[in-house]
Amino acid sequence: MTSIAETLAQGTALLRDSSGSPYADAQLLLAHVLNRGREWLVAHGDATPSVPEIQAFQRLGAKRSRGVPVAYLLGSAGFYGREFLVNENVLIPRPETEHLVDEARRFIGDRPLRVLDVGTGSGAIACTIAAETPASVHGTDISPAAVGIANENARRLGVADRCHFCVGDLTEPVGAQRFDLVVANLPYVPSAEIAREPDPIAYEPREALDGGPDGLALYRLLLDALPPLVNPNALILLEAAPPTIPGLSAIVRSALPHFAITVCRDYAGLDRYLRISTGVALG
């Protein structure tokens, strides 16, 4: 029998030329084959799986060979400091993304303010503002498949009660309501720039990475759309690729012109999203 050691040396060897992190991602896949934790399987590195549980590690191994991401094949991915449910019809959160939930979090503290997160995906940033602050969140999305995941994200981490989440395009399901606070990580990438495969990103969705030639169109919409549904004092966050944030504060500058734009990094110090008040001092 092939021990737990000797699998993941095989695992790691099958994943050499397709990923950055073959030995870590093999040990995710048996992890969570052997529904265990990776500090067991070093713990454990004599014991031996099952011929099933070997089989199922392979199945796994093959497509993340392809190019599959980890995050679709566990079914789950961190954020946040918690765990959302994922699968292909959802964009994988980004560590990145994390910043507009900092930024939530200092301007709403304690104040049980209406949060509005636009594209909002698995739910990730909704559900993290929920959990983190005394706000109540919309989510939309134009994906019927995508709310359904938001919906069971927002039940799992006992924040259903605060989220609503609609199916519609971008603002469209809010109709007139206002709020005081709104979240969007758009898709922005440019069209032309849209990974292939075996690059995992190929294997997200299109809908939610397509920002049209400049990655901007989806953003050009939203702002169009938002004057009338933000409070007074509100505040926006948009996040989007280092190199269309110039373009993006343009366009935040035609459509709200009396708004105060301030450009944030991410933690790689590049150019990630933007914050945009009214001039209030924040948090």
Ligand SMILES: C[S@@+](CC[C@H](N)C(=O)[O-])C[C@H]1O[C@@H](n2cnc3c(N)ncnc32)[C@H](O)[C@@H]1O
Second form
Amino acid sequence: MTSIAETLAQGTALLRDSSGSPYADAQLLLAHVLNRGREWLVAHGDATPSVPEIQAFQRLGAKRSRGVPVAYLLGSAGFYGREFLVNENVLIPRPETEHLVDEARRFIGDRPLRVLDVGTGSGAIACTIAAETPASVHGTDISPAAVGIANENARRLGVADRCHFCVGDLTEPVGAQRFDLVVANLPYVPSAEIAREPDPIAYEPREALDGGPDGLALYRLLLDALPPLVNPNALILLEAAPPTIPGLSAIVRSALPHFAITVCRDYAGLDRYLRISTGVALG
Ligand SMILES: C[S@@+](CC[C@H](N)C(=O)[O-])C[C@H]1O[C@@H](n2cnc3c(N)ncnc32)[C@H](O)[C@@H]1O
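Moving on from the form predicted alone, kindly provide the form predicted together with the ligand as a structure.
In what comes next, the whole complex appears, and the chain from above leads the way.
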């Protein structure tokens, strides 16, 4: 019989060369298999999982050692304090994207505004805004599978009545509707820089990553379409890769010359998103 502590030690050894956090990954995978919390594992190191449980853990460990992200193996990822269903059809929501939600919350306050989330993926931004504010949110995505997951996340989080997800190209599904807030975390990795296996990012959908030759192809198209869709005092929040932020600012300046642009940093201190509003730029 193999104990939890021994199983974790074996899993950690297996993942040592492929993961930056082998022990944490092994813990998460074993906790998932045993349907327990990580704290429970720590407190029950002498307990002995069944043979099928150990085998299930070993199968997950083998996939993780080939680079498959833990979130896909668990089927779930945390974002802004909530758990979101994720699989290989959607980008795993990133902590830096939480800044967009912070900005959205500050802007919306307690107003029932209309929000558009372009390239919604798992619906992480859209569902969180709906959960944190009284806004109603329209989300679009080119991927039918992503829209299915976004709908399921909205249902699980109890915000389906204020989340409307549609399959389609950028803003095409919303026609001529107007919005008070537009958020977008569109694919922004330059095509030549997309990671390859076993990098975990290579397991994420290419259509969620590939931003064309300079990373800004989709943002160019979005900014062409956006001006008639935003209300006069609207706020627009666009996330991008730090090196592409100056290029994105130039595209925004030409599409929305009367708006002020503020470049905002992420938790790592890197230029990460643009805050575009009719107010004065903040720096
Ligand atoms: C970087 S992911 C962001 C997902 C989610 N908003 C988030 O922050 O986790 C970009 C998303 O844009 C979608 N996408 C790519 N091209 C698109 C297009 N032309 N129109 C709408 N969505 C698109 C992808 O399918 C993907 O779900």
